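Quick heads-up: it's one chain on its own, the form predicted on its own, in structure tokens.
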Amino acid sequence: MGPVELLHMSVFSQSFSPCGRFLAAGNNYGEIAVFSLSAALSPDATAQSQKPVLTFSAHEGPVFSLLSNDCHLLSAGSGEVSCWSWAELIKKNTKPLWTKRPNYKSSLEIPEINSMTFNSRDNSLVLAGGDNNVHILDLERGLFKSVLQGHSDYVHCVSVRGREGEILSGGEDGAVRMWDSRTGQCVHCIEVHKYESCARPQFGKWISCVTTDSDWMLCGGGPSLSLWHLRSLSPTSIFPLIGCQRQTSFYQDMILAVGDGPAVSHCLLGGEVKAQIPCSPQSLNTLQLNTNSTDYRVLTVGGSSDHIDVFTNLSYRTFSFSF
């Protein structure tokens, strides 16, 4: 890849291997790179340890989402989901196990799949579609079993409430919809931009990120990042972050958020921004915490650059991987 392509690279997605020793990252050119955390964090690490051990072409368009389960890596691109065996990738075999496409209305449209998550209650994969729908793939049978219809524009993000098995989706139409995964019915619709405390008309109404933890939801995009209590369906904290947030995570008694701007924001649940930790990319798309390994427990962050920042301690960047 030439210097011009590297200059215009964006990292959209990341996922750690089940063993926690490897990180997969997807970029805007349809490539997935696999990095070795064990090599990069070893006392004998060199500059070469921060380069991929494997790079391969996964999709024709950008790799918008990556996800791992016990033994597989799943990637979502323009209109399709592919699956690889982690064991084979580590051996540098890049042949996918399968590639599947949702049943789109027209064969002419290739809507991107912007986000995906597992629903462990029924062993399914939940996909956020650029065709305004949420698609459900039954992983046991390898078939798309249902389509959740209700959004009037792109679906940007999906999340699953573990205990309840409820699916949450956020879209360009400004709505966060809550779905009963058994019936496929929408049970609640929150229009975040209609709440005065959250609204930021200058940024629009679109919802770019939704994260859940039991009875709590984080969502943001055009509206300010906000924390909601799902039983009362009301916002409890609004975070005074500049620009649009693209990914968030609950971490212990904090919230981590990335989006416009070159920093990871550490926020307290009450709404206070505790710290903003500088990163190398000028804007950020993805953050991942490695909970699969105690030896390589790191935070990784990617965005508008060919670099992925690695934090061994949440308060400073230790080094960067690069494509």
Contents of the next structure:
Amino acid sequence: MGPVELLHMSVFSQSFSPCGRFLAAGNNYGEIAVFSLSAALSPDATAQSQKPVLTFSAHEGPVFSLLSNDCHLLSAGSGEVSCWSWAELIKKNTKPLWTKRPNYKSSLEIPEINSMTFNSRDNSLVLAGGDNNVHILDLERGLFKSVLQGHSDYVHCVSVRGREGEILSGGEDGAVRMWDSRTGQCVHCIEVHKYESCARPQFGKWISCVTTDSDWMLCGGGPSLSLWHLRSLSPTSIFPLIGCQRQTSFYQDMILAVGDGPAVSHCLLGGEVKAQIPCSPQSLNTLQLNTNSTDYRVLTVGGSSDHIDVFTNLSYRTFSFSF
Amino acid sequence: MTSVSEEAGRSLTAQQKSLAVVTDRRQVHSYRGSRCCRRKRDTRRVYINWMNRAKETEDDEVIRKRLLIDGDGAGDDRRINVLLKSFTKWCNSPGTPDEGFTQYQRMMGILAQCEFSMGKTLMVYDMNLREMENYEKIYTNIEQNITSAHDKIAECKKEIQRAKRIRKNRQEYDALAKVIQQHPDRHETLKQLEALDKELQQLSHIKENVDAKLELRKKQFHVLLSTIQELQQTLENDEKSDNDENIQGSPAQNGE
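Just the form predicted on its own so far, so send over the form predicted in complex with the partner chain.
The complete assembly is shown below, putting the previous chain first.
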């Protein structure tokens, strides 16, 4: 990895291990690096402990999405999903358990998989594909169950409403669609850019992040980041953040958002921005909270740099991992 | 009398001699002052080491113990030895009763000093014991405080979590309330609906009335028009039959 490659590196995805002691990060060169949180947070940490314990090449294209469940790490790149075992990765064995490819209609262009999420109701994996469809992979049998069609442009992000069993998908066409996971029908379609309060025509109508809390939904991208009440399908708060937000998440009573701009924004549900914490990358792509372990409760953000910032206290950056 | 004391003195002498040897040696050392204490201790340590290496006999044991005990002040042990020596001297002394008496007074004085120092060390020992108790108490107190502080911290953390949930709920209510406020009041809407209903009913009444009137007029006009038509027909028929009669009448006249 020469210095030029490091300069042009972007981190697109992160995931914590089920034990909470390791962080896996995927970059735009198709590599996944595993960092040891326990070594970096221990009292006798050195500069070497901020380097990865393992780096391997996972896909040919960028690794857009990483996801962990109880024992596996799933990674999605250009057109395929691979599954790795965390136990094997910790032992530095980088052979994937399986690699699957959804059924694409055209075989000329391989569309990328932008985002993945688990649907724990029926143990399936929901993939946001670049072919304007949402693919659902049944993890028990390993087959692709169904395809949700409806978007007219590629799907950026997916999220699952646990209680109602609905899948939310946001796409480049500016629509957030809600699908019933059992029947595969599109239940609702919200065109966010049509609401005057949210729309920002100067950025466009694309939706790049959707996250839900079963009753509430956050979506943003071209239009401003907005909080929606799902039962009445109405926007309740608009957040005055400059720039397009690429990932958001609910945390206790706050909303954390990252996007353009070298800062993590902390916002309250009422619509005010409480704080903007500066970080080292110039713009951020991914935000993850370690909820798997009580000892290493950290927030990590990565973006258009080879550094991944780690926050042990949400108010300031503690240190950075680097590829 | 004197023979008994002489005998007693003689029987003591053998034991006293060995002790006296040691004390004499030590007295010689202690005359040099306290800066020799360190050297005394060092020699003591060397002596004890030598003793540990050698086989322990009665005498060695005694000497060792005496050396070890000599930690409390330079003078006490020496004082006791001086007392013993002076006592035996005094027992055996042939001097005048006055001298004997002064010697006796001196011995009593030394004894009093020894008792005083003994009392002092006993009190110091008591004080140390009580200090230890005090420290034990403080120690347990601090431990209790630590555990209660830990408990309080856990409680406070739970409180914070609760408060954050409550704040989140409040904010959600506020956000929903903002949206709801934008919609008009339900009472007003209901009233408007009622008013509209009434208007609708009135208008439908009027429409019914107008329809009924229209029907009636239609029927009346129909009656009128049909009567007129019938009359017209009758008149035409009459004209026609008149004409027919006229035509029939003239050929009959012509035929006659």
